[in-house]
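Just one chain is shown here, as structure tokens, and it is the form predicted on its own.
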Amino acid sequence: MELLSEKGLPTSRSEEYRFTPVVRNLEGIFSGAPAPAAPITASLDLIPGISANLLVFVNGRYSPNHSKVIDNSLTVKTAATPAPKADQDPFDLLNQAFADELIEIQVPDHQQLVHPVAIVYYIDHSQFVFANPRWSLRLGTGSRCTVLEYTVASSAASFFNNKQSTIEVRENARLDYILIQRGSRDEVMVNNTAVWLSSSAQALCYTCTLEGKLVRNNLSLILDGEGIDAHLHGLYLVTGQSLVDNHSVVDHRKPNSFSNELYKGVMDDNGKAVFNGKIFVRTDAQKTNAFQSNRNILLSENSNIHTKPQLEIWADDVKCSHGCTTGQLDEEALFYLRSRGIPKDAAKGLLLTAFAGETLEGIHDEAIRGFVESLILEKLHTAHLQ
């Protein structure tokens, strides 16, 4: 708290948060006392159709009673939170001030988990919930693991989920990381995730934001080795008064690695979105290939997007590119579908589904991909986007 007091929470005067007023949205509703863990009233089948190692946080606190590990090679234990550092993100310091434990997840060397690791944040309380879940994952050399994060919240829940996590991917290991944000309309979320990649590691990170009053995602990939293959895919469907802010960092520190980033957004009503993607190529990171793209569709006159792709290159033998597009639905494609007898709303839905579908192509687990597709279709339908 002393370090946080010195640094302060970011306001609109901060360049990194000038479009995302997290503090202003918390004023008047914030309570420093975390809500107690409540009994889960819903079925334990929190993610239908997916058999997984289930790690459940109830109102921000890890609940062993609701968690279940089914892969013998997976280890989950509770540890003390690490010592804070002055250069940490302010929301990371806030988390450490209130989090009294760190959940450590470990996959040993040369193991391929049969089932994904599903980390579920369950929010159900009549009062405002201030949740500070914190976990870390170490994926051993030559191992493979799929991690799925998912939020389940009661319709009346109002909460601030300040989640912090770190993932270490060792040599020749592969990580599939899928984050699904589907809480409630009154949700405020800050999501800090840092992924450290060693030589010849692979990572596919997918972020899907479907609900929330204000959502801020900070995703950092540190490529600290050679021969690394990293992919970042993101999709955000923003309606009503929601604001979704995706900040990504891809930090190439060693030579001969590849990264590709594709984020797509659909904004309607008064929905607002922010995308700020940064690619760093350090002096020693020769022979780097790094690409970034952000594409957006605005469906109403009141919706908007602030997009800022960035490249910072300190090496001279690299291939890098970035770009962004913002527009409306293709009128010619819409006219073509309508000329074939497809009603306007259905044609609109088909185009949006196809637009969103490209970001799902990298999800190899068919059950998870089908689950995500069903959530996207449900969102498009309930938001009258199809």
Given for the second form:
Amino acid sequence: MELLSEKGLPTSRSEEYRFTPVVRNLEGIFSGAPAPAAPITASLDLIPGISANLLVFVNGRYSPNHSKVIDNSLTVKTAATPAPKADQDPFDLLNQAFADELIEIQVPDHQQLVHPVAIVYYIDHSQFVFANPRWSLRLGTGSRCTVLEYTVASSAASFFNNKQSTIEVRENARLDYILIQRGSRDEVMVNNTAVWLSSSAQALCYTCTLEGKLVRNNLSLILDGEGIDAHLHGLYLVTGQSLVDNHSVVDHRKPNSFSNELYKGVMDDNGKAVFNGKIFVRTDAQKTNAFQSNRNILLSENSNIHTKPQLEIWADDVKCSHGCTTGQLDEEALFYLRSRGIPKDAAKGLLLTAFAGETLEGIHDEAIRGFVESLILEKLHTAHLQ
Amino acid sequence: MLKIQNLHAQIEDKPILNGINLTVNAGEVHAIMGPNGSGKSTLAATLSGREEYTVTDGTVEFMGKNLLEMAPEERAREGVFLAFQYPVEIPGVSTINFMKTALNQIRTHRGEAPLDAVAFLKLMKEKMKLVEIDQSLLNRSLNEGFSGGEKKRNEIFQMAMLEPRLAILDETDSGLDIDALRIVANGVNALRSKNNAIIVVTHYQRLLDYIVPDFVHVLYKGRIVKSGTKELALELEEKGYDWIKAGLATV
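Compare with the form predicted on its own: the form predicted together with the partner chain:
Shown next: the complete complex, the earlier chain at its head.
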């Protein structure tokens, strides 16, 4: 708390939060401790027909009663929050000030979890909720795990979910991490996730933002080994008055690793988005291949995107590229589809679905990929086509 | 079937079509020829409903309805098909998925039930043979990375699937070698019937060796300046477009 009051929360004057006035959106709503939870009636399962290891945070606090571990090898423990450090993100410090425990999730060495791990933030709306969930996940050597993370909020009240997590992926382990943000239209979400990767680890981090008043994702991948294969995919469909800000860091610290970042966005109405992608290639990280692409479609005059690639390369024998595009739907493609009898709205839908669909590549589990695709379709249909 | 009267059209204030008159009946194949810039592609674009062209005068009646009032998709559902000179590449949309959506739109419009997956696949396989196109190509993103010949064959494949009343082939021969030209033309010929009509827009006579027209029209400066039978195309090939231009100059 001392560190936090020294630093203060970021305003639009701080470079890292220039476009994203989190604090302004929170003014007047700090009411301190989380509200008590009423009995949960909403379904906590996200995907029909897929059973998962459910880890449920009720108003930011882990609730063993609502959680259900079905893979025996998965362990979940409660630990004390570690001591804060000065270089932490201000929202991380804020979380530390409020979260009194850290949930430690572990997949042992060489274990391949049969079921995904679903991390669910259940928000009870009887009053404004300020939630500070905090967890860490460790994938042991050679293990494999799919993580699904999402919010369940049953009514339209507002809340602030200030989530902090760290993931450690040990040698030869494989992580599929899928974050789905569609809790509520009035959700304010700050999402700090740091993923540490060891040699020969594989990771796909997929951030899919479909709803939320203000969403800020800070995702860092630290490639602290050789032969790592890391993919960061993101999709943001921003409508209404929403603001979605993705800040990512890919930090290549050792040689011979690969990273590929693909973020795509569709903005409509007054929707605003920010993409900031940092890639660091340290002196030791020779033979790094690091690629980044950010592509955006603006559907309305009042929507906008701020995109900023930031590559800092200290090694000399590397292959890096970045590119960003912003445009409207391709009129020629639209006409082609219409000239075959497809109505304009459906043609737009087809093009947007195809545009968005590319980000789904790389999700290993077909059922999960299909489900995420259906969420995207649903959003495209309700938001853009009517 | 199609009745064009005194059609004037422009793009960005530049008049391109200056009074086209043309009647096409069911069962007929019409070739529209003409030098570059004569308005051939504009005519095709105007008939298919491209929005960047503005019709300033004249009427187009299709099956007794005012074609010019219809959106591009409505024209397609009524049975107008444009085979593009430059088919568009659409990443992420497979030809199969696209065709299924399009066909079922058109079927619904005709009052027919949408095809289920099995029936669709059966129809598709049948039509694939017509243009010697491989299914692996149709599974891929629409036209993405296709060769020139593959793109044009895909156009005719789509025509075969949608069974239009009126097909407009816009420079379908451009960029094709002789083998691809033959395949495409064979596909088109197989689709000819007494119930449909085809307008072949082309710069060269060579496509007309394969798709033999009933009528040939020469377009120049946005007007049809000469009409005849297939012999006119041969005469044009021999004498060149300067013959037309010279003929007009002396009038």
